[in-house]
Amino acid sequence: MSDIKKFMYVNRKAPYGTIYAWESLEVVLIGAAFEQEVSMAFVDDGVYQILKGQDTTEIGVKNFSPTYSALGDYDVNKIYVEKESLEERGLTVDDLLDLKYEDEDDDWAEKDSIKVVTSKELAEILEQQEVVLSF
């Protein structure tokens, strides 16, 4: 049996105004660096964390959204976005960051990391995880 555990990080909060989004991203990168099998889910206001075109100059905090583009380099390529959360906020997958990874099993082809799933599909994915952390 492998020592690698399946970790799911569920992101529910808007990216700014609290520390949850930033801390989640830091923990994901640390976990992935230590070869955990890491996946992420974005639900509720968490979908705003991976929204394109974030500008934080008016609120005086650092925009950390470009850091999400590093996820593929850490083999974090299972990023689930709940369809209903997008729809409730008038968003589509086209409004989200273009997160990619290189698939070594497919001659390093660049592939999309984001998968839009229904709440029912996400519940099934969560059932398969060994550890679920909610931020």
Given for the second form:
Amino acid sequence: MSDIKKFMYVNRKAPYGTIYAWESLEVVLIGAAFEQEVSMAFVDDGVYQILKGQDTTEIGVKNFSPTYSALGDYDVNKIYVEKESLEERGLTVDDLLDLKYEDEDDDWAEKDSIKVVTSKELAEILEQQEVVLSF
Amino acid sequence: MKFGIQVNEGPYTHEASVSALNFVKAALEAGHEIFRVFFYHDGVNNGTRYTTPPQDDINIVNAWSELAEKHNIDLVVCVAAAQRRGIVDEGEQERNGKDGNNIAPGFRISGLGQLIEAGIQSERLVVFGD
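Would you mind giving the form predicted together with the partner chain, to go alongside the form predicted alone above?
So here's everything in the complex, that chain up top.
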């Protein structure tokens, strides 16, 4: 399989309450081994998935949010967050996990993986994708 | 066109699996090819042969099995999602020391790589679910 395709994982649901977010992240991590051109989008309640300071002790389920920090090591460093979804929930980029990656084309400089985009910009990014997996 | 299909919901509770079934049938009738159907999340529940709906209801599991046999379609149940939800084939039964298995005919259990491969090999990946 030498073909490289543009894969985008669209995350639309809250991290807890249903398993979609966690099982979606499992796909992203496994999929990274296939060396495709991968990006992720967080929209609607999906933006809560990458919220800072998650604490699930009271609800008795695993807090899997630290796993997102590993995405940079898996070369998943194009993470789009929809601006409108943040605003509707009273959030800003400062409320989100500080997701970084090391840019091998820039002397391994540490850079931000998260980019806040408008829904119009996100639509354009989606338009360029070849495989869209929505969760 | 070559399609890959992802089914994210179980049968009956959610219409996604019947919609996927109808889509696959229509695609085949129109001369398209189905590279693979990949069952994820509660979608793995489409793959248990223990499903026994009332007689006047559609048996969705059997419908998938029949479709697989008739058109030689690859029905893949995600192993990680299956383990969480108790969908077991002979291999998994042995590996995990279970006292039986329940995988339906025409289905096989495999890894998430099969979903990514479906994305790479198909011209369109169509996701059924919420």
